[in-house]
Structure formats: C-alpha cells, structure tokens
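As structure tokens, one chain now follows by itself in the form predicted on its own.
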Amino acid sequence: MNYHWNWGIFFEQIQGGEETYLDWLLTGFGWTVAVSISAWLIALLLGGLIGVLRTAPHRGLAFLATCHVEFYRNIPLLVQMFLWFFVVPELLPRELSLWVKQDMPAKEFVTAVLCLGLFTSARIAEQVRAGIQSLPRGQRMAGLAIGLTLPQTYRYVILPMAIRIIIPPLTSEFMNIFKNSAVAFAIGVMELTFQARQMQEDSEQGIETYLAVTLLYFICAFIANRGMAFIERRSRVPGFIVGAK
C-alpha cells in the first residue's frame, strides 16, 4: 500500500486559515450534537403524543395520527430534507417565503432539526403505540373504573408503563438520530460529515479523516446507548420487566 500515512494532520493549520482541521472536526462535532438533541427533543415529544393518538378512541384523531406516520416513515430522510429546504418555502405566502429563504436566521440548522425531528418522530409514535398496545387491558378499565378521566388514565396508569417497555427501541433511535444527522450536511449544515469532506479536499488525508469521524460517530452512538441503559435500570419496575441475567 502506497498511502502516506499522517496522523499530526489534525494538527496542522488548514490551507489560508489560522485554524487547524481538529477545530474543524470539533466544530462539526459541535454542530452534529446540536442537531441531533435538539432533533430528539422534537421527536419524543410528538412523537410520544401521536403514538397516543394512534390508539385514542376518536378515530378521526387516530386517522390523522396514522396519516403523520405513514408519511413520515415512507419517504427517504434525504428527500425530506430537500423537501424542506427547497419546496417548502416555495408553498408559503410570498413574505413569509422570501423571510425563509433570505433573512430566517440560522435557516440550514432549522431545517434539519425539523425534518430530523419529524421523521423520527413517525418511528417514536409507532413503538409507543406498540408500548400502550402491549399493556393488558384491564388497565385502561380499572383507571376508569375508578374514576379517571381517559387522558389522566393514559397519563396515570398507561403511560408509565408502556414507555419502560419501549425504553430498549427508544434507545436505538437516539443512537440512530445522531448517525442520522450526518444527512443534514445535504443542506449545508456544518456537521461532522460536512467537515470531514471539507477535510479531506483541503488536506488530502482521507483515511484519517474519516477513521476519526467513525470515532467521533461512535462517541456519540455510545454515549446515547450507556445513558438509556442508566435510565432503564433506573425506571424498572421489580416483577414487571425482567433486566438480563
């Protein structure tokens, strides 16, 4: 193999600049956690909230929840995210359209934290309707039973439940959305893959730039999967859900 190998290249200033292709790696570090956090909160919260309506007696509002999933779940993360960078703002009142596309602040970084957040979202709702699903009947029936409204009995009885049920699926998803995000550099989001390009053309040192992104991509997964698994020691409840031997 006739690769020149050269590890102090993360240390050496980029081509014209003061900065060295490390702070450029860190920076899109940076920018990576930003939008998959960010991403994540979105997700869980809606998609928590449509996974409800998915088994709500209501069918118009379990109808519109099904309709969100299955148009979320369907369509590839980088159509989306072209979608919404590009032909969304094309649908909007022509002020508002020309305020996204020339003066909205932050536009590339907003746009995939939305599309991130919705499209996991359709994956979140779908475990907590299998969560709520998985629960026995009887306790839907014995919240009403004594008194609970249904909204209080999901919050009360259901809920608590379903969700250290799915703790295990929820966990891959926060792995997921932060390998996820590297599609984000689509739009010009200035995360680790957008970075580790940039890198690679500027220094000519691909397998150490990409060696290190890897790294930096599994730092992230790791630390995602270690503190579910805290959190899901923490909430188990003794004789209802078995940890592994």
Second form
Amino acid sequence: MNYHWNWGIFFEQIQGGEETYLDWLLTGFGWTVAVSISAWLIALLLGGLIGVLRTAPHRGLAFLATCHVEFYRNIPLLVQMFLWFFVVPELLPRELSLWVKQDMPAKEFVTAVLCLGLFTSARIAEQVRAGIQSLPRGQRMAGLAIGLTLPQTYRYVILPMAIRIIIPPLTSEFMNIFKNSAVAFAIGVMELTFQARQMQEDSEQGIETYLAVTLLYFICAFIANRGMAFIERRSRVPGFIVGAK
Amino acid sequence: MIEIRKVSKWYGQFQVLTDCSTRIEKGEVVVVCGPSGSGKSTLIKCVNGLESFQEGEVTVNGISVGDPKTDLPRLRSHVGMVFQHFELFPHMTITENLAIGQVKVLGRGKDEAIERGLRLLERVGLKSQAGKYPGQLSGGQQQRVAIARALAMDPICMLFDEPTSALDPEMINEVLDVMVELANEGMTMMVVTHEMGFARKVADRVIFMDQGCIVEDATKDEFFGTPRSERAQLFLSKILSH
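Could you please show the structure of the form predicted together with its partner chain, as a counterpart to the form predicted on its own just displayed?
Next comes the full complex, this chain leading.
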C-alpha cells in the first residue's frame, strides 16, 4: 500500500485557520453526544407514553399509538431526516414556515434531535409494550383490587417491573441512538461524521481520520452499554427471575 | 352484603355466566366450587368489577358494581381479594407490599401503614420476613402475605379466588389455617376453592357451578348430605372418593 501515514495530522492546524484537526473532531463529537442525548430524552418520554397507551383499554388511544409506531418504524431514518428538514417546513402555515426556514435557531440541530427522537420513540414504545405484556395479567388485577386507579396501577405496579424487564433491549437502543446520530450529517449538523468528511477532504488523511472517528463512536456506545449494565445491576429485584411467572 | 342478581356474561359469542343469582350476608362464609371452566373465577371477579358483565346486577353493601357512575377504586379498596398466583408486587419488600394500598388509596401516613402492616404480618406468622422480597418467600408464605395485604385495607368482605390451587400440598394448610381463623372471627368471605375440608369446617353455604350456571346453592349440611343436582353429586363423588 502506497499510503503516507501521518498520525500527527490531528495536531496540525487546518488549512487557513487557527484550530487543529483534533479540535474539529472533538467539536463533532460534542455535537454527536448532544444530538444523541437530547433525542434519547425525547425518545424515552414519548416512547414510554406511547408504549403504555398501546396497552391501555381505551381503543382510540391505542389505535393512535399504533399509528405512531407504524409510521416511524416503516420509513428509513435517512428519509425521515429529509422529510423533517425539507418537507415538513413547507407544510406549515405561511408565517411559521418562514420562521422555521429563516430564523429558527440551530435549525439543523433541532430537526435532527426531533427526527431521531421520534424515530427511536417508536422502537422504545414497542419494547415498553412488550415489557408490559410480559407481566402476568394478575399483576394489573392485584393493583386494581387494592383500590389503585389504572394510572396508579401503571405507575406503582406495572411500569417498575416492565422497565426492569426491558433494560437489555433499551441498552441496544441507547447504543443505537449514538450510531444513528451519524445520519444527521445529511442535513448539515456538524457532528462527528460531518467533521470527519470535512477533515478527510481538507487533510487528505482519510484513514487516520476514520480510524479516529471509529474509536470515538466505539467509546460512546461502550460507555452507554456499561452505564446501562450498571443500572441493570442496581435495579435487580432480589429473588425475582426474569421470565418466571 | 354481596348481592348477585341474574348476572350473565359473554366473551364474544361464548356465554361464560348464565343468570347467576345469589346473596352473601354479613358474616357469612360461602364456598364456590365446581369443575374448571364453570365460571367460578369469573363470577367472583364480577363482585369487585375486575370482570365486567353484560346483564344483571351486582351490589356490594348496596353499591352497584356495574354502574358506570360507581367509584370502582373506592369500592375495591374495601373488598379484599386474594388471587390464585398471589400477585404480590415483586419489586417491593413485603412491608412495602402491605403499605402501598394504605398509603396511596386510604391516605394513611407511611409510619401508620407500616405499623399496621407489621401487626398483620405477625398475625399470619411472618413478621420475621418483613424486609424480604416476595421472590425470596415460599408460595405458602407469599399467599399469607397476600391475605395480610388485603386485610391491611380494613375490608368489609374478602374474596378468595382459588387461594391454594397453586401451592405445594404441604403449604396448603398454613394458608387454610389463616382463612379458618378469619372465618371464625366473623369475616364475610366468598371463597372459590376445591378444598372441601375447608368448606366442611367453616362454610355456611356451598355454591356449585357448572357451565356458567349456579346449579346448587345450599347450606353446608344440605350440600354434603345429598346434593339435589346429579351434576353436583357426580362432582362430589369424584373429589371426595380419595
């Protein structure tokens, strides 16, 4: 291979600027984390709510929740990103549409967070629903039988166990959101993948660039994984075996 | 206390309860028995509205269960229920299991709820287990805790849905002992069970169900003497022959 290795590239200044290439990558890393964590918060809250509604006795709400899940699960993430960025602003009322297109602060970031959050919320909703449905039906009855209302029964009886049961799939989802955030580069969020492409073109050291980026993504997902494993250990219920009824 | 009048229920086309009527007076102990699939569990769950029904009326202490205007959580809070599979809340300690209803439904203070819970635990002989989780207890112990949890709400009556069916044989008696004691203290009880020994000992009346109908509703002596229906005779001969 006739390649000129240069691991020192990260500490060299960019062409015609003050920053180093490492600064670029770290800025990108910061945006990746910001997009992922913000989207994760939306996904958890909305996904939890939708997942609960899918198991609710109210037919209409359950139907709406199902529509939400089907919509976000059946369209590629990249296409969703373009839909939110290029199509949705056009469909808004005139005034709002103009504001979104011209004045909205951090437009790319907000759009990416919203899109990734909604996309992931559909997946979390499915896991929450599965977790709830894996509990014995008698648990709900027992909660109701001592006089708890249905929302109280969810809050104190059903969800605490359902959430414990779905921690392993939630862990994958949390790792996925960091990896999926790379799609945000397509609408111009200056996250890690975006900066990597820029650095590759600018420095012509593509291999070093992408190896560094690989490492940064790996670290992210790895920390996410270990963090969730910690939560899983801390929340373990003594004497309870998952799957035993 | 509990009045069931002409209750019928369908799952789709399939009728699970047909014209069931009976009443349970204050202080009475009524055992409901019958072959599996006869609708016993469904009927007892109609009493506190855990199962809905399409026709007829159920009242508890004069309050109609099927009436959409009835505050069901309030009604359920003073009708204790014990389930076949215990249904303790696995993520809470035994003490927390006993306190949650008292705190969240009855609005008692936490200390008061815990104290009351511990007194009831002592009564069912499990005070030493207070800090454990349900998964660390045997089936019989869990069911005794479940009875204590229901009693913690100061119920006006108790419903038991096959409380010993999921237990190992050697644990059945420890649960039945608690139930006998309750019956002797004058608790109003409706008990779905196949434990005919329990029925003989404390029941005032025995109801026999088959295919969603109440076939027999007789005093204990009548029932164990000579049941009027052939179906009940056959059932008794099968479960009493060993």
